[in-house]
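Just one chain follows, in the form predicted alone, and it is written as structure tokens.
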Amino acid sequence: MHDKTDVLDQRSADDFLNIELARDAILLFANSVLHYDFDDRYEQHFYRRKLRPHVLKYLDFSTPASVDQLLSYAVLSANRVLGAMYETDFLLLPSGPAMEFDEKEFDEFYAPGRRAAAACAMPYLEKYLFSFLGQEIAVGGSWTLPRVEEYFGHILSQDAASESLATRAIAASKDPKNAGQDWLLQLAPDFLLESSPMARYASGSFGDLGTSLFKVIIDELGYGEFDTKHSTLFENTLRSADLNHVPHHYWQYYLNSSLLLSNYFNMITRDKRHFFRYVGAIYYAETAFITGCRQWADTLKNSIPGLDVRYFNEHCHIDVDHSRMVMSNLVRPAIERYGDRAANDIVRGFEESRWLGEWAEKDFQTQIAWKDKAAHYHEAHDRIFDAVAAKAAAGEVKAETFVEPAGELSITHCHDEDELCHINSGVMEFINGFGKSTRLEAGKGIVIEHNRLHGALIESDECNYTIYTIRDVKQWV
């Protein structure tokens, strides 16, 4: 008699969350012309997203990232890979003259083998990136509907009275226009494909909850009118800010936190176990946007003359309705119908969405400050270089020298410790972030702040430079 539970062949894996399988899947997915490093400052091809796959093979995602590692290079890499994987769920076609349709890359983007690899790797990367939320956010006790409503009202009234860190960073920047453009870029991972993650819940069978959510979805889609679709409004905002509106032209300039926030909403819509978390997360987002978009619009209008702010004005208006609709037609009936599981997950999603949003604004604020201090870090090199070089010669400081040809681009990345870049010969354009560069000639250099997004482009026929790992610049000043 056959054992009806003897299903798996001895040569097959019994767990598709296996670390080795997931690692193989990540490398298979990234091993594509779509993800190799090319010497383009921006993404010039519609389906390409640079992932530095030659570096991915040396990264370990087996131990979940802790909250103090969220700005690390490994997390940035995982965020980029996961973001690229999620997008294979959505139909992306170039819709205007800004990008030509490349049939070969279209087929490669949606190739069955790559999508299968993504399906194997995504739960592994999600565990690596989002496990910290379980430790950072504690949802305890008994969450009755009245308690949930009271708590949400209290938190949202507090948040409505506070100033956005993003608007504060833009207003205080040495270059408010560049800072405002940079903030628009950080919104782009979500806003250019707005409603796409949400639309994952447009299908299925979950009663009137599904119908109620669909009312929000069709609002996001402009009720079938392309010109009023929210992503179309945001594209117009980008155009008016002298920015490219094609997703994801500025892929290299998305911050770690911006990608993590976008990936979070993809995770809780792709994995249907997280539906109630999504209800809480979207309630927070729809309500917080009422105040957030008003602040962003006011600040951005001042920093970017002639900016089209209809996208933000629309959300100041429609999200009043959306907040009411989500509370009345999703939060309340979900808790009444599904009890503690729904209540606890809704509160968790609300808190997670709030935490990630605030963290993204704080990271943006730090990035703008880093860009504004470019001259300071350029001068800091001159003050400390001799001491650093002496320590390196004595073997007390790690140093690595590179020789690169003209046009060589170091894809934007970050370091986990402070580093010093010194030009031995040649000329480098050091990219401090979106729209900001420092020209480095022989004998000059710059201190690179840890966790800050940056890159480099070689201007001379050849450039010889050394990177010194100084760990913490404060100990050298």
Given for the second form:
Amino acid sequence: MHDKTDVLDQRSADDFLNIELARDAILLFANSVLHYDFDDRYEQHFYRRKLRPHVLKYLDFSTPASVDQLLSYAVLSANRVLGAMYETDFLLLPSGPAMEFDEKEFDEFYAPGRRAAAACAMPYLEKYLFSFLGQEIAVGGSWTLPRVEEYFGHILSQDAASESLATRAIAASKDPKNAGQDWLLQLAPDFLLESSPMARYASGSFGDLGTSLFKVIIDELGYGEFDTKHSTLFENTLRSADLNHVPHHYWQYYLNSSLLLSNYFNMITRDKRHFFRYVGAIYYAETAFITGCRQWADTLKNSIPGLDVRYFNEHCHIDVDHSRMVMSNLVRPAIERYGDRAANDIVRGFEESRWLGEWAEKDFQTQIAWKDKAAHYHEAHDRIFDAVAAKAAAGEVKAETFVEPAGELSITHCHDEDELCHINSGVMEFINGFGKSTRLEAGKGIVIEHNRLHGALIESDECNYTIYTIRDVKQWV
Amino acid sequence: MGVKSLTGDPSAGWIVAIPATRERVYIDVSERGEVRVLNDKCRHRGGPLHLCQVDQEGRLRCPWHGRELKKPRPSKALAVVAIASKNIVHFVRETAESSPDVWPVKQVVRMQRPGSISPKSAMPGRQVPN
Ligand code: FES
Ligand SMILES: [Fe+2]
Ligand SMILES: [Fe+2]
Ligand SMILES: [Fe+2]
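What about the form predicted together with the partner chain, after the form predicted alone?
Every chain and every other molecule in the complex is listed next, the one we just looked at coming first.
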């Protein structure tokens, strides 16, 4: 008798979750003109997303990141790669009058080989980025519908009364307009493609839950009117803030945490096992938005004169309905029908999206503080340079020297420890973050705080500079 | 009140007493995010199982009459959410509108796990003879 379960006859791979295979897939995906370094401060090409791909082979994504590694460069890099991979699921076409359609890059963006590589790498990157949630957020015991409702009501009323960290950061910033613009940018990875992750659940067969979710999707898409589509409203917000509205024009300025949040919503919609987590996450998002959008709009209006806040007003209004609709037509029937599994996952998703939203606001607050301290860190260089250089000469501090030509851009990145940048000759525009630069001349420099997004652009014909790994600036002052 | 939020030592355990149903529940959360919600009453005479000690063979024994606790019984009395980096634990019950819903929560030393202390390293004073 032939054994009909004798199927395998492997020629190259036994397991498509194999980490070596996934690593190969990441490098192959990133090895593209769409991802190579290029000297644009902002993305000028519709399909390009900078991944600093030449660095990827040195990063290790095989051990899941822990909470205290979430702001590391490896996590930033994984977030960028994963974000770029997810978007190959969505149709993106340049739609504005001034935007050129680059046929070659369009084909490259959706190339079957890259899509296949992405399919192999995504579960691996998701595991690397999101495993920490399982340890950070523990959900257990016996969840019933009345308990879920009790808990959600309790947490949401607490949260509605608390002040958003992002608005606090904008109001406290030395440059509230820039901080306000920066916050709009951090919302962009999600809002410019708003409801694309959600629409992944527009397909399938799962009874009236599908219909209920579709009702929300209809509103998100502007119930058939392009001008009322939520992403269109957000494009108008960006325009009114003197910002470009093309998706990912500001790719390089997305913070680690902003990407983590938008990737999370992609993860729980792409992998259908997470449907119930999604229901909890979207319930939190729809409800928290009612008061969150009010707070953001009030602060942003003050910091950016003439801001079009219709996007935020729309959400203060329609999310009252969305919150109620998700509770009665998704949360409740899902728990009634699918029991414990649904209830546990719904609570988990609710807490996860809450946690990640708060994390993003905290990271933003730190980034604004870092940009505001540009002058302080510029001066700090002068105070500590001699001591650092002496230790470096003695081999006690790691130092690396670079010589770069005019116009060369160091794509934004972050370091895991504090660094000191010192200019030996030439001039560098040090990019402290979105819309904030410090001009560094020969003999000058700047302290670079660990985990903070920054970049550099060479202004002189050539610039020779040294990066000293000082680990913790506090040791030196 | 249906939700109680406590900040405290995440490596501790908690006891929740529910007078309405005469239940007593033991809760803890492991470093890996696993939640245990257990009936704290010994099957025999209701002894406090969270005070179980580990004997020389690594078995859990009830402090009252020393019977072995083979398999702790899960309790459905409440639900739990814990956020590790914030050291916060939420205990959740439905609000019973008809009854005054009183259910005190108390932090206790974490319950030992069977075999968690090897007989040699166990403190001699805490061992219960077979
Ligand atoms: S009450 Fe536990 S052994 Fe008697
Ligand atoms: Fe929306
Ligand atoms: Fe909505
Ligand atoms: Fe750098």
